[in-house]
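In the form predicted on its own, a lone chain appears below as structure tokens.
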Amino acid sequence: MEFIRRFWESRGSEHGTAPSASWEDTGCIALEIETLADILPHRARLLDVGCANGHATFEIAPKVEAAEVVGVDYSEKMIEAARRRLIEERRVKEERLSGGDETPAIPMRFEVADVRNLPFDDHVFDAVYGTRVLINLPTWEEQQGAIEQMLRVCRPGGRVVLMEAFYEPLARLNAARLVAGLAPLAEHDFNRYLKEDRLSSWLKAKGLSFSVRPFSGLYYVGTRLLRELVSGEPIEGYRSPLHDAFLDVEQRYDVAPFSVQQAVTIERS
């Protein structure tokens, strides 16, 4: 975990308030934001676990007309960047209010916290969500504990959304790459992708109602397979005309078996 903390501290220092702080694949980040905005309840009190520098937090909050948003992250540098942006957002809002804008500002704050031990009372949020957070925990046992914490602080009748990367779709994508004569894609040193069957079995054993929403299959096929086949060169970076093209296609269609990024929505009973 110290290695992971150092990694994200360096990202926070390097990228500041830029969208790329949590990931350079801004196309997939856009898909995450779009999906969360569709899943999260409106006019609710939200907890964004692993908010990084708050880029997605600021994007999602007005889309769902949040009553309040609290963002937490393990990295102090990320939270510092989120707080800097919050100050700027408030300044801009004050200027708009003085110009006649009557839209109220959404109450928002950012804190340093560990998903394995969230510093909140039980049942205080209407919805809790995390984006690529659990994959930063090195073991399945710690990932389970983190989900338990997210469930604990969510009120009965509320919603917990796990926006995570999964191993099985990556394996299928690598099988397709193998057929195409391409080298396999690997998890980063700081990532431990979730296993679909293991998570599903665990949630069912706990009697939890949940649904799974794939939202990145065609985008991954296009940007992690077809791009190399079309260009004849290894993938470098996350920006290209094909990234833009498959982002547009993904917003209308999906190929679930290749959807590495998925949203698991747990209904808190």
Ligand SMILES: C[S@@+](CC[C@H](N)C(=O)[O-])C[C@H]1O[C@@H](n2cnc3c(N)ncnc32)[C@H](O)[C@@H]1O
Given for the second form:
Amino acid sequence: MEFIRRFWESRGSEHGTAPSASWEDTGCIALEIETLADILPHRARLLDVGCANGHATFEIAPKVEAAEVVGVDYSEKMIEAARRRLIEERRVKEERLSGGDETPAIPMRFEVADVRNLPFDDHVFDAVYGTRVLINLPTWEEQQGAIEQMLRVCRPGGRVVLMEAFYEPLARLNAARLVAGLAPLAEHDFNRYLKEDRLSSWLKAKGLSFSVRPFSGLYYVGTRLLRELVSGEPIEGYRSPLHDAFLDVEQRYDVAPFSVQQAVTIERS
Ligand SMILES: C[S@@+](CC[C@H](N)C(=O)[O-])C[C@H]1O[C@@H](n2cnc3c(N)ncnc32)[C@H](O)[C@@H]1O
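Alternate state requested, the form predicted in complex with the named molecule (shown: the form predicted on its own):
Time for the whole complex; same chain goes first.
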């Protein structure tokens, strides 16, 4: 487990406040941000678990007019970068306020904390969300424990959003790649993608109501299958005109069964 945290520490040092700190696929990150901004309640107290350098946290907060935002990550380097960005954001905001902007600054803070043991009292947030965080935990039991923590700190009537990568759509994508004669794609070596059936059976057994938003299907089909078929070259990197084209189409259509990235919204009862 420690080597996973070290991996994120080194990315935090390397990327600083850049949008790519958590992943080079900044097109998919844009889809995540857009989806979360649509799902999260407005004017709410939000907790972003595994926020990395806060890139998405800073983008989402004004879109949902957040009342307050706390970001936590177990990587000190990521939190240092988030705090540096917060100082810069505050400086820019003060300049705008003195220039006549009347939109108040959103109270934000960033703390070092582990999603498996969140240092907050029960029920203190209106909504709790995490993006590509649970997939860093090595077992389903630890993933369940982290979801329990997210539910614990969320108030009854609030919302917990798990924006994670899922195994079944990756398997479907790989089946399509096999038919096309392409090598299968693998999860990053330490990632453990969530399993759709296992998560939904567990949530149902707990009596929780939830909905699933498969927001990335066409983007994955385009960038992880068609792109290689069209160009005849192996996939390298996450930025290209085809990525941009499929991002554009994804924002207008959807191919749900291939949606490796999905948002599961749990209504906290
Ligand atoms: C793939 S990045 C996602 C970052 C961010 N949520 C985003 O939207 O770009 C995963 C982040 O989760 C953090 N993380 C992994 N395991 C964690 C844990 N047990 N507790 C807190 N943070 C964790 C890592 O340090 C890393 O910054």
